[in-house]
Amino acid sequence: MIQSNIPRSGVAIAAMLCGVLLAVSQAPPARGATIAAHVRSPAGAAIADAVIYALPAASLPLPKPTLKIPIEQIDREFVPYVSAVQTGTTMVFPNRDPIRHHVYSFSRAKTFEIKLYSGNAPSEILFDQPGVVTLGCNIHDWMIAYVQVVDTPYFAKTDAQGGAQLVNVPPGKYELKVWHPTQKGGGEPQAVVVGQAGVAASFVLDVAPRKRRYKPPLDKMHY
């Protein structure tokens, strides 16, 4: 038997430090704050697919995206319409359609093609800079959505009552931006200061209402 040269009083804060080490270790990582957000329109309506986005004003470590994030082709639309993802996230073009599409973009924050595919795309896009990148199909002229790349994983889109909410927000000084791929006007930036209580803002945002493109009958299509 293997005499302890420790005193018991020693043993037993020894024990009880190991304890507090191991709850430490197995604690969840702390979580930030909420940013409440709303938009409306001049006239107080809610504006759906606005893009927020909190910038840090002083230099932070920022986590990395990691997931691929799609946007589909259903009933030859873009699904969603209006996406936001960070810089250096790779997307995903599925074709949910049973015809083929051709998708491309011409923007300055990303120029891509994939030509006509049908199932999964053959290729994925990296979008490694900031800025707004609009997709199109070469095929199907009605269809078109939107990808706001930003500099920052705290973002979020409004919803119909033109709510967002961005979580796990560190305490901070932040710049709390708005886009929206119709915007008119209004939408200035707001600096706010989260707690850990989080914090509450709302823009007021000009927007022209979404033009629709005559889209054919599925019949008619032939690819």
Second form
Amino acid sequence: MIQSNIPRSGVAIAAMLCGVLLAVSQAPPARGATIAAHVRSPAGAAIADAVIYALPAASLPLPKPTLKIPIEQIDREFVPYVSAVQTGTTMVFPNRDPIRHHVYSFSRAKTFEIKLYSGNAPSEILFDQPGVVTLGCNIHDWMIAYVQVVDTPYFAKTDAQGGAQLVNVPPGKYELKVWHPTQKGGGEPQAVVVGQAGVAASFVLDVAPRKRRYKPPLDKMHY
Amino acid sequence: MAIHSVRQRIIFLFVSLVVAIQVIALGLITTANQQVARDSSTAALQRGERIFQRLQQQSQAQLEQGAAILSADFAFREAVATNDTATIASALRNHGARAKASAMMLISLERVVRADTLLPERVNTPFAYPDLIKEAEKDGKSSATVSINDVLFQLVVVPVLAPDPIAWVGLGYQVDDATARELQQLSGMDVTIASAGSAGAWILHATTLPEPLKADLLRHLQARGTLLPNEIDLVGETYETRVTSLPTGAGNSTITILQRPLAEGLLPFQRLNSAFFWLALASVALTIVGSAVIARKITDPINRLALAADKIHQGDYSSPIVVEQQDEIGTLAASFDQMRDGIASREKEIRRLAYRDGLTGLDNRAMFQERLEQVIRIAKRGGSYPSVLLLDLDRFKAINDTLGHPVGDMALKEIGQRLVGTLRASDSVARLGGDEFAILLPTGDAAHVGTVARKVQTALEAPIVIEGQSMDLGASIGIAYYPLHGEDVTALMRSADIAMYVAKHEKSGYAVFDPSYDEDRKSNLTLLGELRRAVENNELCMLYQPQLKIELGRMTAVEALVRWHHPAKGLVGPGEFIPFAEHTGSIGIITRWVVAAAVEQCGYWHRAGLSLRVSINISARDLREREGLPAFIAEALRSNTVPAGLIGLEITESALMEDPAGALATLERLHALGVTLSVDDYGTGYSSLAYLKELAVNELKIDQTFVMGMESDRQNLAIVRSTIELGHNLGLSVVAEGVETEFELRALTRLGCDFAQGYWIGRPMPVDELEAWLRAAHPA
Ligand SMILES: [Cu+2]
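Having seen the form predicted on its own, can you show the form predicted together with the partner chain?
What follows is the entire complex, opening with the chain shown before.
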């Protein structure tokens, strides 16, 4: 899912871990249970990059997002490929490449455009509508990233094994949903009741393989 | 066409050969060229087809690329993303114009038309070409040729990416003549794009063909559909044709027709053909000229030879044949010329023989008559008065008899020379035969003729000395003037002849013809008249000389000899009046009298049981009358009932030689009667063996001069021997005359001679004396 054969892979991993840490650390500590979800294909294969989120059945006071979530551009790719944020989250798009990018979205949940820039993006974008936002780069057609904007702070993204942990979920009834950028079918929402001990959920999702568009190799000047 | 000359034949042969070769070559070349042209045309078409396909792919790729660039345009995507129909339509129009597309449409991911610049009424209807979207989903782009309201478009469908597809955009590029022209420029072929329209009829959407061809092609399409033949005619011109179908979005069939005029492929070959044609024409022309020259070289000398042959045919041997060539024709011409020379010299020789007297070298009778005729012809035109002199030697017979023929011949030669010596070059002398000569004076008055006559007399009166013997000859000359004494050859000769006999009779030397010498006067004046009287008065009588058949020792034949009891002169021998009778033409009377008497006597003997063959002498003049004498003899035989075999006729060799052809014919008739024919005086007439063989004679009589000389002269003996052998070899019996000694008879017996006649056997005797003599010789 993330390239490991490029010089900045270490930075990428660090940033990702950092993001996870940030996402985890923003919840009040030890206030709820954990929903352990697992997503697999009808054939039983683990499905990564699926976003699992739990929408409270009853109106609950929910914590507001406080952290700015980044989607970096590393080696002419968006990192991460799939993000999930709570509605109202501000996202930043730091450019780690020596070249410029032009990030845009025509998605209904958030339409925006950050014209050619390098380094830290000149503007932060507030994702204030739930929905899927597809990000592209007007310079590099193959660059693509998805942000699932959800009206809940309880969400997680499956790892390579198809597992995801939704932590600090207060007890209560939730509608547990799953989303994947290339999903074709399956993955019906599940109602779960979270107690003190937490719950486990499993989804079967029919997913098309990610089709990467052609990415030309770097030239001698690394452009 | 009938060909009559070698030249035409040669030219015809050469030219037809060359033409045949050229025609075959032209045929082969044309066939090969057409095949090559077709092949190359086909190859060019196939190449064109590949180029065309690549071009189409390229143009499609170009269109797709253009579409992709358009769909990737940020502003366009932005506009599409607004989801505002008016904005989208405006953007489509704007960006469509930028991409040079004539129709633009936007299709939602659900394949519903959201905007359509060509047919706005299709908005919110399902997209008509879902296959294109399916393909674009797979490949990121798709394209096809589609017919929209019978207008053909190249429709390209690409996604609008943000960066996932958010919609499909379709760009339609109308296919029209400009498209075809572009393709034509690149492929070099005529391009037509056609499809079956909605109404079923074919539509030509794009073509590079001009109007009339277009209509023609359309007709072909209506008739055969996509199954067009490889070669079709468009307004009289053949086009190589290839049909390929184009991918279409819908089910209609759209085809591309690539065409190339066959003539275009043939053009270089046509140039080659025309070059070859002119070359062939030139070579035929050259051949005509060349063969004409060769033919002329061959036929010209041949024509000259033919001309020369024609000249020879007409009797002109004088023109030499000139052909300078060194080849076979030259050789032929040379031999031809030799042949001409040969013929000329032989003809000269023949003429010499025909018109010359062999003995004296003078003209002969024929030549003399010809010359006389010529001179008369000239005289008739006026001015000249020719005259004829006939000469008869007075004592020649005596010389011949006493000194022999060789001496007589020499005397004749001498006389000929003397005559020539006394005359001018323009005069001519001829020997007419025997001792008869003639002189022709083309001009001159009577005085001149008289002078000539006297000069001739003087010349001939001089003694002739041969082998030491002196002879006096002298001549009688008869003279006739033209036209006084005759207007033609016969009359003149006759007049001169009569004059000559007058001169002879009167011993006057020469006499000029006078009309008073008519037949009556003459008969009183001349011997002729006396002869006639002799016949009428029975003054002639017959003597018979016996002939001994040596083998039997018996007299089996007699020779009848005529004698004249002249009232004044007494008994006259035949030598004295027969030549005269011959000259005057009265010999016929005597011959008839002799024949009648001899046949009558023979019949008498025959009836009396005495089988004696009676031989009668016939003169040369008798031989000339072809019909009369044989008929007379036949009648005498019949009336006396005498078998023909008992009658013999003796003709002197010289008489035979005088007119060989005439003699031959008369002898044939006499021979047919069955009588025995003898050649008298054989050995004196220079007759050839070949001639003798042709004559229908039975017997040879060796001249008495040879027989009488046998005893003293071995040469005469040899002549007698060889004559006997010759006669026997020719199947003739041989009679020896003049046998006067026992020695001669013995010799003849030894030599195998058949008959002997002479004083030793028996002298000529009257009938009663002979009968007595026979009784004494052969007692019963
Ligand atoms: Cu970029």
